[in-house]
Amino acid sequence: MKMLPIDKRYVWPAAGLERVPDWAYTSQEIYDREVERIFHGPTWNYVGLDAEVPDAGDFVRSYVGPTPVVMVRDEEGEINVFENRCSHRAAEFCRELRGNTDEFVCPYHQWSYDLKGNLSGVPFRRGVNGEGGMGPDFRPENHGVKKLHVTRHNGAVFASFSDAVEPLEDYLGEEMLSDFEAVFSGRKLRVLGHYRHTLSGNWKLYPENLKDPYHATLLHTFLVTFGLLVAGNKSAMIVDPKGRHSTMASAKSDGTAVSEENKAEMRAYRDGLALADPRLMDFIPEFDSPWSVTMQVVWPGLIVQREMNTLGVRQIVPNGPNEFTMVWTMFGYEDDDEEMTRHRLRQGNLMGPAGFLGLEDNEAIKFVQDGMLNSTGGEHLVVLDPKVPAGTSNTLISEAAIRAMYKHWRQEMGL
């Protein structure tokens, strides 16, 4: 029996983008095109920093979307980036998270590989005693692994698979690279650390998540007690003009800016609730901009994370429809002082797996999943700040980010 199209068979609400279709979210064969036309089509996907791989032989294991590509520097200084899968039976030649080596060998048939990603050896490819091996046509220049395009700005390395992928500035736009310059300003940087977690949500509920000022008003208690996000509070939600890219800023307060009206619609306000160490909420300028808070969604899947003074990026790694990994790398720079290390250090307990601000969110988007899961809506609503229809938003209470998002999404999958 002929199957019907793609289009046909998910086909959006007729009320546009103000529903979105569980079937976005838990659908295989969606997330299977998702794969195919975003993180392998023309995207530039973040992979590591440069701080990562300061020395030649330096690697890191990282990720386009879910598909497994190491990070190196090789005896030029230069970054490459190529597919970690062996070309003779596809292993995964890489196993450790990072480290640094003269070359990468395969643990199954030990086939080498140079820090270019160029086939570098092959055991026994003559055979023994005249018998066996390979055949006389075979040439190791035709079998390196897939080497993806690299682009680096400000000490961030992205890579993408297409040909016909942008320059990342014209990617970001004028509005997002100036935020991506607030904290890639050209500083040197220093890791401090990494995190990692598995999530059981689709990939997309994060980065709609930092397009959801809404639910960080409602959310968080210590968005909204100690004044970094908070209705009353100077903010915005900046979307770029393909409504793929966005950043959530705020200005912090001291908290008297809430009104009582105000205080009275967030159940998660804490009035009177004070911290031991106060420390954890200081913010010492030192960014062009006026935000003391932003999240910058990078589509598809990186998050540029300035809270205050911790500094982090955020890669996502899908693992299917209904499950990602997050891999968080929080870093400094190399010209702070001790001091302003420790500060990074302590205000990153508000971020990562279990920070203040992040074990919420990783419930939430768990029960949005189960819900769409388990029960039998089929669609859900995104309807907030209808004078916005999608995009760029001046208040808090709106859903005219994820809208965007979407009307790009759309656009990309074909649907």
Given for the second form:
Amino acid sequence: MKMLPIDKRYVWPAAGLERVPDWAYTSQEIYDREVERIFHGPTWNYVGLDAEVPDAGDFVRSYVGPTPVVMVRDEEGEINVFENRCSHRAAEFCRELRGNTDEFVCPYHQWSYDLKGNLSGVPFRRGVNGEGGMGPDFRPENHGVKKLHVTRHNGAVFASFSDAVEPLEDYLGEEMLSDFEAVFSGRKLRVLGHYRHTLSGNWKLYPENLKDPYHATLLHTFLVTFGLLVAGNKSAMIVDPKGRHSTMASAKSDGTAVSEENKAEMRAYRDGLALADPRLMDFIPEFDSPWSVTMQVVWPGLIVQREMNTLGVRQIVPNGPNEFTMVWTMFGYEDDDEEMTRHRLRQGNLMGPAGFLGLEDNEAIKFVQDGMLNSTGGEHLVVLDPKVPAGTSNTLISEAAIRAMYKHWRQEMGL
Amino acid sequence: MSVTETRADDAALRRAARLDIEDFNAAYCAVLDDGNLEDWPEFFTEDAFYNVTSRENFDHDRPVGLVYCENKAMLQDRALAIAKTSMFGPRYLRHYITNTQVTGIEADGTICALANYILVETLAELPEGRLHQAGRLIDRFRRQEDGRVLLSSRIAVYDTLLVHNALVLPI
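Could you please show the structure of the form predicted together with its partner chain, as a counterpart to the form predicted alone just displayed?
Expanding to the full complex; the earlier chain stays at the top.
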């Protein structure tokens, strides 16, 4: 039986961007197309920080989309990214999370690769006693591991499978680059550690969560109660012209400024709670930015977190349509003093899979995926703020940034 | 006093300390599993340090923690935040602390101890339960005037690198 083409089987709802179909989140076929067209397509994918590989031979295992890669610094100081897959029998040869090495040797048949991913050794290439081994036409230079394009910006390292990807500065655009450079300003980074967790939902629900400022004022009682993000605060939901990247931004207010009218809308609001150690919510100005909090999505799989003074990047590693892994790298700056480092660590209690805000997002995303997998319905409502069809909005009570993301996604996916 | 007698005294002290710690941990787990989360900070001294971190971080001297508290006030804030403000799905969590070793007793009486732990999580939609964390506790206990011990430091280092979705309660 001849199958219908994909765009005839997956038809976007007639209502347009105000609906997102469940199949965008649950279909294996759609997921496979995302890997091909988005993660392996003309996108820049965050793979790590310069500061994780300071010396020649330093490496970390990383991912581009779901695909395992190795990020390594070579003898010339360049950072290379290549697939973690032996060109012989496909073994994922680099097994350690990080380390330092002169070369990579596949443990199965000991094929070896240099720090640029070139094949440098094949045992018994000429056979034994004149028998066996590789044929005379075998050229090691044709059998290195798959190398990716690499670009770096002020300490962040990105990789791409695509020859057609634009320079990173153009990929981000002026406005997004400016938010990115509030954190990646060129100040040398100091890595404070990692969080890793799975999340039982489709990977797109994470960027969507950060393009959905509506939830932030409702789900996160802690934020609301302690004045970090309250409907009515100075805030913005900024989207790049192509609709793919975004920054959710807000300026801290003191909790007493919440109007009675806004309080009544927020079931989550708790009057009269106070922190025993209020240092958690201190914001020490240190950035060239009007915002005390920014959550930036760099499409497709990077989130740059600047939650007051706790800084980090989150990398999305999708594991199929219904689950992804999130790898967080928390950092400060090399010139931070002891107290500033402690302040960043202290404020880290807000984020991550045990964070006062972070755990709630993970739970909410799981509930959404559960809803799609376990029930009928077929599509989501994404209708808030209809005056802005898709793109930047001046109000938090908006879903215009989610619509912008799907506008871009549909173009890339041809659906 | 002979060397042999000192060693025998030392072994007896450590055994007594281990029994105190095992009693302490049984009560500690009971509060986290079935009790009132706001009682949890009462197991710590005012200046206690508390951290939950992966072995990946701990082995590489990366200071970050999933939970990072520098004093009892921060533990109280965490208990308040989880109990009063956080949204999460209903679950049962059960803590097991085993293999307790007293590794030293310092001149001021501080007891240094190690133990293994596992945390089993059961969700409504996962009634068979699953291992949520396995790891070790690196503890320091300070004896109080009334004879009780309290934690002056607890670092929970988990081997289970990937956290399933969320870690709601402390270790």
